[in-house]
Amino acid sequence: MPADDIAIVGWGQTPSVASTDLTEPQLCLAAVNDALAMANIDRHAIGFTCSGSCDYLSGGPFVFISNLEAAGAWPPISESHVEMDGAWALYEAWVRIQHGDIDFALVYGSGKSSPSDPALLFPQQLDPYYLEPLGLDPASLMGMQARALLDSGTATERDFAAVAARSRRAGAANPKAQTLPNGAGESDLDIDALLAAPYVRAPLRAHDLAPAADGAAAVVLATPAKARELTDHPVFIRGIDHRLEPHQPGVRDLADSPSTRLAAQKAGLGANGGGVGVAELYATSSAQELILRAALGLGPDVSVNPSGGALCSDPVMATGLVRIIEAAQRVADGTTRRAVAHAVNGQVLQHNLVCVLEGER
């Protein structure tokens, strides 16, 4: 836990869409400009910049170097990059700003999934000898995880559909969330109608799986003193931590997420959800949301994914950072004094990050 809590003073995100003609640097530029405008600081005030992305998504070499145009890389700046979701870029910037020699850090995450096929791309994350040759795509792995949860007796397919219906209802009111394939009519919100849909990867249906999208997000971090100069309602990061599961999905209980539980403990969330009013969880399936809720100890009084979450919009490599932004927004506007955001990297909840946010005490 830091001696002085770092604050979030600005953020921006592009609308997440299934496909866009904009380049990835253009997406990043829009998000970065909005974040800097909200923070009301000049680009040259940034002491450190960190980005998160994955070149494999768009199929180009060193795309993250081109994305630096959005940050303004001339004159030369102090910057870093993680081949991960932007939430991990925020973690690196959170560490860097505590060194005490800078006041502001810029973080952004971006992904353009439309040029690639996730079913062919993401199996490359798996063990190259035993799993990758099988072509075990993310949807199939999530189907196995959902089956493990059903077999544990702690959830049903109706519970999955209830998560999807609630997420779609929330996403329909979020202008940043991608438009769902069939709109957001009553059939999309009715649990019985959702349960009548065909399986994609049993026991999961299309509405149970996050739709990959194109998009970007950005955050400006500041020291507490600078944050209080810029805004009367700073949002402080009270704790942040990330933990790993074993790489092989066959050697862990897919119906549980011990790494999320441990990260929450280290981040200072506290027992039984730690009194948070809002939780933004990066769940790429409806079953994963239920697993994460249990791992974090969230009760029925907690508003989970009021933005619609990844089930409505999954701009891969930015989605975790978007969860932090959406949670920070609820703290800043007074919806809740305390919120928790979660991000995931890897498949079936292998690597989990938990961020606890609070308003001014």
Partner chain sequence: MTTEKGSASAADEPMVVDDFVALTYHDRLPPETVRFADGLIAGRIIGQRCPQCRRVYVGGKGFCAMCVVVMGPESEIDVADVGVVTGYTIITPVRYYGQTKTEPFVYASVLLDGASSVLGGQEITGIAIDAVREGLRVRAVWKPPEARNYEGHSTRGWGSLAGGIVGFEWTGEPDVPREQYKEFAV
Contents of the next structure:
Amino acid sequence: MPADDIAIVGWGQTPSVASTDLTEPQLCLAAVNDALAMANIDRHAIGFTCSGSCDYLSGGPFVFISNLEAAGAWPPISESHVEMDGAWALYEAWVRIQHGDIDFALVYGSGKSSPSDPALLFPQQLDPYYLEPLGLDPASLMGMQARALLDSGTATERDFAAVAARSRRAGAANPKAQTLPNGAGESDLDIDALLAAPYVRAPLRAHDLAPAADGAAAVVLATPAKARELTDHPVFIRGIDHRLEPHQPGVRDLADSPSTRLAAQKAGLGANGGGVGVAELYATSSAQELILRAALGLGPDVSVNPSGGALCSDPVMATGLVRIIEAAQRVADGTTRRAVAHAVNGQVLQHNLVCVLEGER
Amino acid sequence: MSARPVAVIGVGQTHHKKARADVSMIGLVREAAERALADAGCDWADIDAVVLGKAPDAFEGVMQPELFLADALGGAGKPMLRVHTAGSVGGSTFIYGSHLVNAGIHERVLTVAWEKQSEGNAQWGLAGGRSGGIGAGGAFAPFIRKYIRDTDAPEYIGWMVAVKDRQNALKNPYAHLKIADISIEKVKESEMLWDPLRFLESCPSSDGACAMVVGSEAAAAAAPNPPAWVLGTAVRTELSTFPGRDATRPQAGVDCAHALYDSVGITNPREQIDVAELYVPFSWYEPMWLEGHDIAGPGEGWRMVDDGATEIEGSFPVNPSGGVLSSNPIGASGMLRMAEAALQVRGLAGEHQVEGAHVSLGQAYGGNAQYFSMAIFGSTQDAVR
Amino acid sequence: MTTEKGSASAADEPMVVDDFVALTYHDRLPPETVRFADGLIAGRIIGQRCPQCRRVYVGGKGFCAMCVVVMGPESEIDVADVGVVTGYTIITPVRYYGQTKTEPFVYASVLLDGASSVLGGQEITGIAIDAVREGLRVRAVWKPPEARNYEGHSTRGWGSLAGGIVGFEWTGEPDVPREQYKEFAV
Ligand SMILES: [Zn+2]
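Shown: the form predicted on its own; wanted: the form predicted in complex with its partner chain:
Expanding to the full complex; the earlier chain stays at the top.
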């Protein structure tokens, strides 16, 4: 593992909304300009830029070339792009800044889910020979996963509803998240109301599934020395790692997330949640949050998704980066000294990223 | 830069063809990866991370195909990352893989880039499914017209490059196009596609993959074959179009080259680099990149072609492998430039080996000639003199 | 999905299955594009002038990509419908699903008077295809008002004139000296 603890010194995110008139480059521009303003640096100080987006989601080839216009690519910049969530763009930038020849890196992730139907789109992300022809949509796969979790005997549908109720209550207090009904509280009354809703894919109900959204997020990374010059409260990336699992859901235990556990170990999270006070997890179903909590060893004392999480707003391709931002925010404002953020790529937790954040020791 | 030395210890590629109907997408990437592992003398378990690159997903009609390909590349339990930087992606994919070693994060990284154009329709993909698509040739033709106008280059220069690269391809067992009777006459008489570009001045559409294993100094010491040292890498990007843009000599290409040369101590690229693999999908891009990367002065690039300097026996050989003009699995084309440049300094290029190659340049570009990825390889860590 | 040929048992004839996928995207046009589109229907070409660098973009994106600053409605100005060809090629159309072009066509970049950004991919009419050249003075050929519409606009690209203009024709004026548009070539 490299020696340098890279710092997060600025971030920005657009509100996540079900549908926006703005183009994806316009969303990126807003997020990037906010992140640079917070870091209080000129864009020309950036030594490396990396973005995350997805052509299929946006509906055209080379969507990242349009999004590049938000990054200020004149004069020419040192730059790369991943066809993944912005969290992986952050990983590539984190690798690049380790070289020691640059002071700052800019990361952004963006996506618009509103133009297309996720149920028709995401089957195209599956093995084209054996899975895509089945037309399995994300909700169906998550339903199978939730069923596997129930069958393992470690969770109930009421646990799912409790996750949803807590997320909605938290999301209602987050101006960047969508406000969803039944978010008033965590009382038995609220949970009963959620449980009265019909199944979308049994055993999951609408509130158990992340609502796709439009949005963008951006982060500025800095070397430790520059971070200390800019702020009295730098947020350091103490460890970051990501691990993949086999693609075929049939060969995996969907009720567990061994790749999350491995990534957490490689990122140096430590046993039993590693003493984090806050966890921001990219769970696209309430069942996934329970699976991720178990894989990370998070106890009941950890505040999970205080932002409301993806169950309130899932700006696909930015959501993972938003988790890192929300966790960093809570380290910066003193809510906790140590936090963990998680991001996912692919269906039913195929590929997981874990990022451990801390304030000054 | 260069926190610690990085070497290319394994190179593999598929036989590139119009349609590799004998293999699935899985089989295609696996074929290249297995060859690279065999060259590196290592097994799947020796690989710490996998990096994949390809051009737009619309070309094969699979969204983020690395998610299903990762299993076949031993990705389970490892980090996997998918790069996409348009035509330069093969180069950027390799460069990111080298940085993982360079930064001390991993010991051995498998980088793979691929395209299976026969699975879909690249013209449809480029046009975003709309009518009036112009293809890459249509996008670049106006830039080429401007280069010809600016430098008064004779039209036969493009034909010469087309012939030279196809003749080189005859020496490369993996190349797609094998036109034994290629000639100036033949190129000149081929159909005009995008004025001034003729059919035989354009790249084919190929299925193919390329894989490279990059490793640390210790990994290089343990490998059975000689390494190619990655002496320096650089990437640069500029906007696709803007007022005042010089599209024939994009500033991003100039900046990328100079950042690279400076990082490895090259002050006279034409003398200090022994061989170059440049991304030349249309014949005129050979002189344009010779000038655009300051290997030749303004208007001197086409004279290098005219003088035969870029032939395999010339003073500055360009694309001894046959280049993109002979094989174009789009996403892999950039990595093939890196792989072939690495093979040259390892002395493993076979029949298209350039005599005495100790320093080589790999280059890829993409988008509206706006994305650049470049690397310098050496037979030793102090090969640049 | 249709099975095209072959069978798994014939070793030398791989089975090829065509899997046609149709995905539908519903675009909501951004406000800049709506104003630009309405302008074309009204017979105007609207540009956006960057408040910082003063460059004028035709088919404004709502921001200047050079300065990375927002350009709102207050930045909008009318641009002339005459200009100069700064670069071109002639495309021999390649066949693919959805392609309706069959004959070679001109693909030209046009710099309108008062604009800083060229409009790419314009068709040039009123002159033989092989007489098209850089420096040619051209004027927009407008659709009749009743035929103007929202054609060509999307959230993935800017500056389509198709809703109001079918192409450009030679004005008959002498060519523009290269020095006057060289900076904007292609
Ligand atoms: Zn400006």
